[in-house]
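First comes one chain, alone, set out as structure tokens in the form predicted on its own.
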Amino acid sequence: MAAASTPRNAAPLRILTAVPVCDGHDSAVTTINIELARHGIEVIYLGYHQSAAAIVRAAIQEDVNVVGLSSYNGGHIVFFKEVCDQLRKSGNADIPVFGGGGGTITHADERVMQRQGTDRIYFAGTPLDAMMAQIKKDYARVAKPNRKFKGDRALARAISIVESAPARYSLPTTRYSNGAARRSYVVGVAGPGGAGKSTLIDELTSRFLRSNPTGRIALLANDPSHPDSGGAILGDRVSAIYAQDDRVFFRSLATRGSLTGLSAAAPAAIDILKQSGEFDLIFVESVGVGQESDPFRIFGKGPKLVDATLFVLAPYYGGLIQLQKIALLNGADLVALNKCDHPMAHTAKAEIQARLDQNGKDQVLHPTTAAKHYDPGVDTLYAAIARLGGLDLVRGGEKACFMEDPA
């Protein structure tokens, strides 16, 4: 049977999938993720070895229709109950939970789990097409305003609503900060696929959290929708280790046919986050961009969406002629060469810096290795962002634990 497409005038169903803590079996959930996307569903994949708190936080911020858990290691009765209990206690019991576990979860277990709040269990041998049809039937809904939602869930629902109708939206009327409203500094992050943008953003997030102990940061991660089914696998949360901090708001956006590198709802989502008064810093990550891309409108094609643009490259970009073709290198406020532990990094540094020098704009190349914690190159890059955005690098009379930008 061919995959069922989501009607283009309907918002795709959004599902958060994850594997519980102490369980590293991800082959089954990966298969299910692909099948869900093939049937026009947007899948926010959290990864394996996930705590109940991490799953609930992600479900709230992503405003998902449902949570799907894959459990093969035992302990499912206790774990599923904890997820359901935390959703209920946080005022988000409207988000249901289903799961599967091959032969690990028995029918007797399912009856106990359903009494504790789990919606249903899919057992081994269930036809995938039947599973997909049931999920769509049970969990599809239209995102509507809900005055009972507070905090991150209210922001998340506001973003869901503008995703459904990007051309018209209203900003949230409630400000959620405890003190005075913050001014948000917005940084757009672009670069080709595989450059390590998500990991670099995560490491920059860790620097923000350390240097701003009372501040909040938001991340908008854009990923492509499949042009055939309309589904998507939104996997940037897998790299977002520091998104498990309550001071981080992380939202995944599918492009849903937009060819700009961002969801058509991204401008409205940025406004919603800014107007909430919650966030000191907002990162907006585009999909992997090409040579002529300008996702943040830095070349004057409409109002600029961000305060500064960070362009990220990996050492294997293909040579000098390829660098000359990349338009965003002409206008980026910040440029990072990531994965500098790669053997080609030494040559790449010289070639990219020479390319930037030709622009005559005093652009500085920041060599980084985001896969390594406490990388000094990431320290210096964050210091440059903090300087541009007026963010604190010093708290309580002590210097933050990373280097300031020498500029």
Ligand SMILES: Nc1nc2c(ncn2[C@@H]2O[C@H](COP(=O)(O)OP(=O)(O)O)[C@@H](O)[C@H]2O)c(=O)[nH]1
Contents of the next structure:
Amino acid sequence: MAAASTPRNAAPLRILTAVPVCDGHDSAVTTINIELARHGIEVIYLGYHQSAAAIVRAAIQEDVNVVGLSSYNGGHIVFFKEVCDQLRKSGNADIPVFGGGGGTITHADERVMQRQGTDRIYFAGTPLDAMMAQIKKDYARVAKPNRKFKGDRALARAISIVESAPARYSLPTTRYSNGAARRSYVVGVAGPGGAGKSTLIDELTSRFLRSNPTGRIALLANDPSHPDSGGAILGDRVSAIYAQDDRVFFRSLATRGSLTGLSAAAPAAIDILKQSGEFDLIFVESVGVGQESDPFRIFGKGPKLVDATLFVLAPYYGGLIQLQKIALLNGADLVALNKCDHPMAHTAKAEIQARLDQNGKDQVLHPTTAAKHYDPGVDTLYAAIARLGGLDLVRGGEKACFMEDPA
Amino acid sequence: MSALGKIADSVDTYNQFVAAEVARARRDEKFAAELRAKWAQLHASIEMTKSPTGTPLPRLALPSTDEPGAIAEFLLGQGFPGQFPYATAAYREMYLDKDSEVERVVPNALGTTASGKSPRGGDNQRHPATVREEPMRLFAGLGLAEDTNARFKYLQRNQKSLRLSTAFDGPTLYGLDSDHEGVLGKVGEGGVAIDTVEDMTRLFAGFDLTRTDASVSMTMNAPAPVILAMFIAAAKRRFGPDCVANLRGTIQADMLKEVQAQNEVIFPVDASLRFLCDMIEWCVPNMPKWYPVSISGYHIAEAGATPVQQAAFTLSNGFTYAGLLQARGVDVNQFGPRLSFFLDCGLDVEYLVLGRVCRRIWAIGMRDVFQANAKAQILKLHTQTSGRSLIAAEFQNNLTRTAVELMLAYLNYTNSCHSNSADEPFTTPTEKYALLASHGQSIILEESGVFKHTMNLFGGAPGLLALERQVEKGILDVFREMDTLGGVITAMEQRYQRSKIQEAGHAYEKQVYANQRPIIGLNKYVSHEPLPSVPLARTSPKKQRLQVARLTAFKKKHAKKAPAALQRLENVARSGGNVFGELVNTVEVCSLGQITACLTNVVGKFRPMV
Ligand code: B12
Ligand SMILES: Nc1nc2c(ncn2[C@@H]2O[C@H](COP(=O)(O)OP(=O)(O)O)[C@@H](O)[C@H]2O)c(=O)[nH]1
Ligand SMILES: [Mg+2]
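To test you: the structure above is the form predicted on its own. What is the structure of the form predicted in complex with the ligand?
Okay, now the whole complex, with that chain kicking things off.
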């Protein structure tokens, strides 16, 4: 790899990138994302057509060093200002905003935008390497505790601190709560990459939000770092449509060399989220992992990292023998066969159920199609989680599920 | 095997057939004689004309050969213009000067004796399929409806036939009203703001849309059914209820490439495709002159795809629509002629032949896999020169780039064409550069003699043939790869097209900044002048507020009727009825944003992909 890599001991820069609302020009930002990651930076990509509110929410929860916007459809002066204003008003003015938009953002625009809080603009024709060097120089920062941070930002900063030095973590002494101490139910989600874990978690989130009109949910998404550059493109937020809600705390964690399926900081991050007393439910998504792995430590002697484990697999797992080898199927509290719209789903259902029956633990297989909204299989799965976690299926608001509680 | 595999095979089979026929022509005396006779007949149909300097020229150039193998190769492999497999052209005459004097040639006496002169004005009988209108079609949209209307009038001064091509602003493209939270700054930027049927009426005020040479195009996708319904409603208000069948034009509405490249998707993929097919199904009988979908590679290429990827993804999307419509029971010979295509034309060498190769693959696939008749086999092509090839540094060079791309587009005999303005990197075109862009087309087609006198200038040239073979092979390889993934939609769910496009887009930028791809003024022959400051077409906050005020007034006026109209729409959507049939009514009293919200409530939201 020709790309410059960050020294292993320094925590990588974290940048949030996004394209403004009503704008789908993502080709530039996609290239920028790849380049940033290649240069050892962790990119949290939010996607195109993003509102200022969504960008600010993500910047806070991800505790990024800086926000980079790529704007082409005009209105950038108004939009960048809105992002800067919302950051300032929420007490997060320390997060700088920069961006680019080829020739659509002029030098004269940049001057106006800088007066209104934007840090800088990268104009059309800026060589990629020069841009990367400048970004690394301008936005390097060490995450330190900051008493001025409130709410989600304080939580997010606590996670950043453990992320930069996971070994030094001991239980926090401060509580981050706004007073409402809730008991959190923590569900770890594992399964092969591409099985639909992220999609399923998002669909489950929508059920939670519907049935708990005042509750909050936290999502910890672990994704791999690039082994050579140390950078990462953390893109889970793009598809998490229900996470666009202040009641959802979403945090992306790069594995930074950890091979367990979770970031080394994940245990501490879970702890921080629980201690905050903010959340009724926490989902922790592991990286897509191998057959033997046990990211949530459910088999060892020590304490488990989570209250329950959800194992997700798709119909094409490679036949009975492969199925036998998946260790987590022995211990998972919940098993979902996702992608039931797939032609192989029927056979898979029977095979997996037989595999679970061998365990003699009364494990139930949940057939789901997460790609479909309002899928009854997801409803049933959510009902099962809610029962385990003591969560309401109907409270004040709408029912969690479109069908009746199957119990 | 998905249809794609079958299509790839059908093209290979066709190529083998051509090779076999060529061999037979060389072997079989009887067949050879037939071919020669046909060839003589075709030659006889060719008229002669004269260039302004007096050089006599045939109106159509055919390969100069009498060898039966070569004749078979041309007629079957490339096709007489307007004949299967349409590589040469969709129609016989294309850009030939319609008014010049021509002379009929006496059969078998090539280019020598003439029998009678005839002026060509408006003569439709001899080659009825010939396009009689100029290909220029300039994309325009800015500010509020009246601003775009004024721009249309300005551009129209340089057009013979009525050509209105509409660009919409961001909020409209995403189905949002101008009063939606946080979008005010985007109102009227990059296109025109349309919220209601009243805006639509203002947009085309003063134009007679029922003229036979009128054609309106709208670059609109996810909300296409709503916008087309507004267009119909506005037209009815002005031209009476019976005008609908006479409306001619195109709406883009190509949702597959939205998921793959342009990123304007509102509803989940299955719902998006359902709304699209509802609209096509409604248009086929009710709007016989309308193209309800423009299957577009432009956005795919501009997002970064290589020319081969552009062609492969676009054609495969087209075949997917054909499959979906057939599965709904619509006759291929009914919908086939109503499909239109839209390709990008950049500076890469593959663009010399891209249109030709696409027409050929489409025709073979439609004929041999979809059993379509001749009219349903023809790929009708709109081309836009590449926006991405135009850069900010020394932007006057963009005029040259666009001119070269226009030449390539015409060499492919595109049916219609948009040329980008030199100020493309900075702003929605300002008047000055839009005019220059339109003049670019006129200079090539009207001022220069290149395309005026002789049709089929280069077809069959060795370089083109070599390129055609490679490009076709590249396209079929992509078809087969997608086939193994389960076809276009399954591949798309796995991000196949997106990741290919992104990879290619990244590679392109890397090549530029590593000086591996010369870009004059950017990485070669650089003058180090500061970026120029050009006039910008921007929408003032005052106008943006005016648009919101108009919308508020509309909503107030229809506050009583809107809820019932939305309820009816919801019922149709839930019961699986034809949503488009109902939208035509809904738009009378509801705004775009109200309708989007109603439909989202029924089918849910699209889950975007990286
Ligand atoms: C590619 C393109 C498209 C593609 C986009 C594909 C995609 N998925 O991205 C397609 C064809 C789909 C498209 C569509 C539209 N487009 Co367009 N498009 C362009 C084009 C040609 C190039 C933009 C680009 O990607 N350049 C490549 C990048 C890598 O290079 P760059 O722009 O020079 O950027 C450099 C720096 O600025 C920097 N940078 C950029 N962003 C960021 C962000 C960060 C964080 C950093 C660090 C750096 C950085 O990186 C680059 C390298 O130095 C421009 C015109 C032009 N030539 O610039 C029009 C342009 C942006 N589009 C325009 C318009 C109007 C539209 C449409 C609204 C048209 C319509 N009405 O339908 C639609 C909207 C699409 C949508 N969903 O929003 C207008 C905007 C006008 C305005 N603002 O006044 C432009 C300027 C063209 C024009 N003159 O009309 N478009
Ligand atoms: N057909 C189908 N695709 C699905 C389903 N659930 C998820 N997907 C798709 O599978 C891909 C991987 O999903 P993702 O949630 O990212 O998987 P993860 O890697 O396990 O987190 C995405 O393209 C999803 O859209 C499903 O139920 N059916
Ligand atoms: Mg995932």
